[in-house]
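Only one chain is given next, in structure tokens, and it is the form predicted on its own.
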Amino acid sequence: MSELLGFSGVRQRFSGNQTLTLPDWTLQRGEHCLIMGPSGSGKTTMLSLAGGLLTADAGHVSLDRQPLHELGEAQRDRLRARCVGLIFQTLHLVSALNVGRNLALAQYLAGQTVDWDRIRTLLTELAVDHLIQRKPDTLSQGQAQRVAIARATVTSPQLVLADEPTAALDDRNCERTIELLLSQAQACGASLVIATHDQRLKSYIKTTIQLDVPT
């Protein structure tokens, strides 16, 4: 395996004279990791610096061997579309478009040649192919969250990073979501990412980092 993401510290500030200190930290190529911790130690930070949504005050962070803090906003944006698969809390798919289309913009955004063929395969594997035509506004939640992981990794991604996946989930869903974003994240040969607070995950992926609330 080799490096896909790497931290080397990182601080971060937060409102007021807080400043998050981040653990030096390596995730191989393939390799899966959970980030924990309470509310306000960080999680969804360390995601955002992970996938160039933020940029470190301090320290470095590189993906894909390229250290984000030398590239530029346009050149960030690039390398995330091309490279990472995101799963926000908020899902934030395009409300405008059916979930066919919010795939086709993934591909299209990451540079890729639209592939049908791939969109109806992905959206078969995750049982939602029958809502290829439906808007995002007309989906269940757990309808929308397949979708989600179906625009995370229909790019074929290096770098998946979910935020907080299984929250207010039930045993039964939970089991379901990590599930298949373990087996979509190997079907594409990429790393997986999750920041949570649900212990639950802990035995579906070994790798934790622990952070804590900065005093």
Given for the second form:
Amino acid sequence: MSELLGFSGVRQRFSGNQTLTLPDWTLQRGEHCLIMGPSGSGKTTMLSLAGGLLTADAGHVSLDRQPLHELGEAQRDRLRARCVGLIFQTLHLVSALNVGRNLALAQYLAGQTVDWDRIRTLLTELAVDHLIQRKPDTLSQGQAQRVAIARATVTSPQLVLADEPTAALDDRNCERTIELLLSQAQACGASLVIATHDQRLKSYIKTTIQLDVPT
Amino acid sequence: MSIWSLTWAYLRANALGSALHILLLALGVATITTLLLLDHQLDDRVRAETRGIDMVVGAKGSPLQIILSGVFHLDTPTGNIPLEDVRWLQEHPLVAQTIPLALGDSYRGFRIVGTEHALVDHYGAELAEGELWNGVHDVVIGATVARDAELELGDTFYGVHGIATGDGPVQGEVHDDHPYRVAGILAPRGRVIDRLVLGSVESVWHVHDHTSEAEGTEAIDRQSDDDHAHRHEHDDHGHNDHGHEDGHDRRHAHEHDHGHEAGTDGDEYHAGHEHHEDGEITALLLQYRSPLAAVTLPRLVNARDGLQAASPAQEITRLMGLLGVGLDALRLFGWILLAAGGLGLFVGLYNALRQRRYDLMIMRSLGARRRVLVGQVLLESLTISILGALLGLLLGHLAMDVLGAAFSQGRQLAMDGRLFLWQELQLFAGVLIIGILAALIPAWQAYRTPIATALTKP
Ligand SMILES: Nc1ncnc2c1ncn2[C@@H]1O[C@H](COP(=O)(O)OP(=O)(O)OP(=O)(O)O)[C@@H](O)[C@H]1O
Ligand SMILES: [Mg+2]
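Given the form predicted on its own above, I would also like to look at the protein as it appears in the form predicted in complex with its partner chain.
The next block holds the full complex; its first chain is the one shown before.
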């Protein structure tokens, strides 16, 4: 086991003199983790820092043993493309492209060659292969979420970051989604980090980081 | 998957918007192109047709009309000038060369011009087949006449009374007693001469001598109703001596005539018919022997009764000055359209890309390199600008072609849309620059927005 993600002394300042202090934290390869806490406690911020979408104002974040604050923006984009799959709270599929091509786009932008076999297999595993030609606008919320999971894992990342993937789902769909996430992470040997305040996920992922609302 | 297929997907997803952008841009480019072509050809033709002609002498009247009728063969002439004046000019020490023009008849809407071989040289025209005319029955025809009237070497035809102004065949009496024979056909010059039938001055006189004899003896073939006024005029003056006073009055009467029904066939009928019985000609093109002539000769000519000197250079400058305002206004309008097209493209792309900020952010979150994102946006914008510019150039040339063919003046000056100007390349480049700017500014803005703010807020 080796370290995939590390936070040390990270602090993030926002406008209005509000400072968010995040706990020190390391994540080993293949290890899963939940980031929990009430609204406004900094869960999304922590995911953004981990994925290199944000840089910390103080402290260090390292991803795949590379200190993110020392990298340029373009290098961070490359590192993210290589190592990280992102599932946002809002799913952010590209509306001009159909489902299959959204996945192909992720591979293309990550610098991989487009692998239609992998795309089809992945969509089949997630039971949305019949939607491959559909535009994202025409999908149901649950279908779009599964496509988003497929897109986050189609590049075989080492780290999958998911923000509130189950917040709007009933128990049955919550169960199905977390199982899909776990199985896809398993399939490509990735670590899964989920930011949520959904207590139901605790039974699936044992490691938890608890955040508190900043004072 | 590539920036090409990505661009194609975006263009298709917004097909109507893309098409409208292309159309808007094309309209601006087309207007500018048409104006460029029109301006260039007008200038070119005017320059070419007046080169080597220092002065045109015609009957008293508008100098501009003399130039338009004598050089461009567009307008009706102001009248005729008597032979003694012609001789005076030909022998004048300040005059180097003269070319007479005797107008009066036409064939299928093409003017029959009684002149000398020197006119062919003046136009720099060459015979495609046959030879130059000799005697009173031979004519040489321009390339367009040969094509449109379907005349071949050796064919004969009859002239129709009346001066063509380019508005199609003249309705007049057919001179069926004087056949013309095509002795030669000129190679195309892309100039006015392509649309002329050239013969000797004597041939024109010959045709009309006959007519005037008939009229002099009150022949029955001249009894048509529309000719009454004219015949009265002739009854009054026709058999008198042709002194200056008389000639002047007659021309004066004709000028009035012209003012009232300018351009009508009836008028042309009169104009063409009035003279020739005593060997008058319509206009004389002349070249100065020295620059000094420009100062003195026009005054000498205008001092003579019934004569009017017209300088092509001056008249054209005057005409262009008048036309120029209109052309400038049109050009301004074209640039405004183009600017609107460019601005439309800019605003359209800017809005499209602003709406696509999320898409660009998603692509960045997926690791897109800067050059991929900027390249894709550029490609999309350039596709629209290139298509718009090409469509605009095509429409502009088509419009010029239609304009050149639809208007008699365009036909007479041999204008069309089948030429290419280097300014069009500049126009094309200008449109591309607009396209690039329209793409770069939103792309740059998209890059300045932190991804996290754009994506993590629902
Ligand atoms: N761009 C920003 N500008 C100012 N303040 C911000 C910004 N982004 C986050 N914050 C603040 O940082 C704190 C943490 O925000 P974050 O989005 O990480 O919370 P969260 O735990 O994800 O909450 P939720 O469960 O509601 O999604 C909040 O108090 C928020 O107001
Ligand atoms: Mg959040």
